[in-house]
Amino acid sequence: MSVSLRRLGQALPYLLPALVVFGLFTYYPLWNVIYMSFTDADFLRAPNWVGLDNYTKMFNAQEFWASLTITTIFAVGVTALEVVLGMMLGFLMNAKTRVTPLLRAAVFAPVVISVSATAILWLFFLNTQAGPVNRALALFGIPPIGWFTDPKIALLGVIVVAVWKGVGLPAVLYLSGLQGISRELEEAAIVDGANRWQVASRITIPLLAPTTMVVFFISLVGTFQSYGLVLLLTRGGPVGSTELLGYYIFENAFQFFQMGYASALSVALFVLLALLAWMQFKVSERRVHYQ
């Protein structure tokens, strides 16, 4: 027996556990989601074998695209925001100030609250009558706005909730990236008659490219899974302004029980996302560099 086997065979015991939990609880239902994708599933009966007559209707269907549309909408602004905003907080928090570990508590509190809290807190600060957000405005003249009744404006609405609740992990990955950076290298520039300004954009900026890369992907992958704060918000709407493609799925899912319809929306999704990762790879390897 070789050396690798005999090492496969010691670690298999303590790998194996792992290794059921991620069958069981991983691929298995992936495995499951992609085989329900060929058929007519429901809650009612035995599923019955159609081939791609879902992904069929899935590219044929008005509502998948403008649904696809929408989250892309979503998700470049929201992910957009997150980096530029989470930077920012970052080298707020990194500030030494008496304040900074209370400013540190609260940009990271949003991100501990539940969805349902965040979605009950946000239904009434931005309430288009009675929200103090609205009635602010109200005192500079501006008419109410319908943050999540307005077409117009709902997706916005439901932005600004998603990035409010998620900022708090980006700032906290840049603060990280931000303690790693060597004080040496930012002294040395002063030294050299670089201001605060030009050391930040020249070396502290460029140097946080591998946080950066980090934050972009799980803001965007975390976005294009979005659908608690569209369903306890807006619920799609108004007009299907606000349907992500995770209440679309959500929808097709439990609400009309098209489970297999819904594996095959699942499975474009993942394949999307897996799509996105893989160019972000690329791109990272050939522009972030690290120290």
Contents of the next structure:
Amino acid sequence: MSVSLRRLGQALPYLLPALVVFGLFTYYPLWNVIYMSFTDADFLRAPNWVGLDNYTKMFNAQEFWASLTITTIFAVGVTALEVVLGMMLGFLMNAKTRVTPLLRAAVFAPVVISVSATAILWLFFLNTQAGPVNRALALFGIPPIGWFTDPKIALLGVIVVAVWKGVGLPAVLYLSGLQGISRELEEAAIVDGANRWQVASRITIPLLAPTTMVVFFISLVGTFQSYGLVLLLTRGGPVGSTELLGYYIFENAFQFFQMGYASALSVALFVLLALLAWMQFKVSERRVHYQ
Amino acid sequence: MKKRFAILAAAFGFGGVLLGAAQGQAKRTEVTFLYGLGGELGKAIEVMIKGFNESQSDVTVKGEFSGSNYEGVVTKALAGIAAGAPAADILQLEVSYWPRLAQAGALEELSKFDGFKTTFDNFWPVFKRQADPDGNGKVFAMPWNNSNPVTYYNPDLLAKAGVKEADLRTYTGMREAAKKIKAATGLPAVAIESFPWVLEGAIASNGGEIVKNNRLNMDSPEVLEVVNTWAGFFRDGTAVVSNANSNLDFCAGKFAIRFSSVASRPNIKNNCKFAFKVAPLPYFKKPSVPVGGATLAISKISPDKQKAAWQFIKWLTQPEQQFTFIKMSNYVPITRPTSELKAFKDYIASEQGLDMGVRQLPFARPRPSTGAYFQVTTEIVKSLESIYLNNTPVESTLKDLVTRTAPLFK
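Alternative state: the form predicted together with the partner chain, after the form predicted on its own:
Full complex below, order starting with the chain above.
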């Protein structure tokens, strides 16, 4: 028996529990979804093999392309805002002031609030007719904004809520990144005459590149899969303007009982995310500088 | 010796009592009931379950909230079917949901159960038609929490515009009244849903049908007239599309008129500081309202559990139980004997508009029962929102809608 086989034999008992869990709850469902994407499964009767029909339908469906476009805008919008705001909040949370503990709690609190509670809260805040936000805007002569009811605005409304709910995690990751940067580098730059902005832009932010990559990827993957907020805030409307891919999949699977088609959509989403992951690794290999 | 014997006998006797009690407990058949209403209506359902469990000693019903709404019940039911074990023994299914599950053979046929005919014959005709659309005597879902839409209005805003309740009786009259309300108050007059429930009633009141000959009939002249009139409210600037907050907006005085279910009344009453009033749903040529709400169905389960589930459903449809539930929920009575209870008549006379749901029952009609209709409604919503909010032309948008949905009916 070769050394590597012997070592594998020794390692297997330790790996087995994790392998079983992954196999049962990740690889088996994944395989099942791929299989179902080639059938007309609806959970109500035995599925029939339909070959590539679901994929053909997907590529010809106007709704799929519209939903992919909306999802891309949503994902890019939310990710960009989470990166920028997360970094800014990370800097604020890293400052040692009296209000820092309160700020840290306030920034992270929305992350642990349930999606349902978030939706109820923001349906009230951004209510077109009587919401506090529109009332405040009215004081400056701004007419009521249909945050969730105007087809041109609704996606922006959902982005605002998604960023409020999600920015706490990037902020904490940036805080952790900032605390890992040696103070000596910043102090040396200050001794050399750099001002605060130069220290931040030339030293701190570049050194946060690994954190930025993590935040960027987590946010992008999360937003591409997102559907809960849309389900509760807009149900994909008005006029399909917030129909994210995740919601489109949910709608086809559990409202229209088209499990086969929903599986094909899920496979497409999986391929898209795998592609994004591959790109992230490639970029981080070339562009991210570690200390 | 005698003393020992007496102690032994007492011990056996006590043991026997315990065993008997345990057997008595074990004899109760347990059935699960998955429902899709939360909040006050969910609490009302739990009160009914508790009442049933305390009323007899054979069956225990365990209630489970779907966590979201009627769709949550279907989602869990589907997952159960896929797993080969029903999600629950009794399912609360929205009136347009059950046909698809029944067609797939996931529900028990109910006419075989004891006392079915007596129970079914007591239903108002509209609920019989909703439960047995083909008229072949096969019933898979029993009516339970059913409703119809009414007109809630703010009398103060109407008074400012000199509009009377009689002006809201027809849609054409309401459109003129809406212009007056807008002029007098600067507010939109009415909230109109893009979900086609109220629309189904409006179309029927104009002599049309939303689904006819297994196709969406929204390109017919009757439907075009209705949608043109409704779109007119938006073109006049007198309407907003209703949404999840519309009850709150109505109560905040942000518009004057709202079409909503009779079962919305507890929610509206809790939120409104002013004395709102209730009027019948408007019509075009003759009054007509659609039925709403949900039914109760039994999953494919063992005969013992089927019997127990049926016992619960039958109990819920009895007049006394119906009345208890109506007082908490404001749903309409599904059986004539409930409508004829003196206590019920006294109750609906106790407040303005409480009687509107039952007054509209004689001209209520079932919702479309084809399995595809649920998916079709999603497309209808998109098209109506496009007409109302994006100002797209009515005729071409509806023609496109009919073409787009045609494959769904196959």
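Residue numbers count along the first chain shown, from 1. Remember, predicted model here, so these are calculated numbers, not experimental data. Note that the rigid core is defined as the largest set of C-alphas that superpose within 1.5 Å between two forms.
When two forms of a protein are overlaid on their rigid core, residues whose CA moves 2 Å or more are considered shifted, and L275 is not one of them between these two forms.
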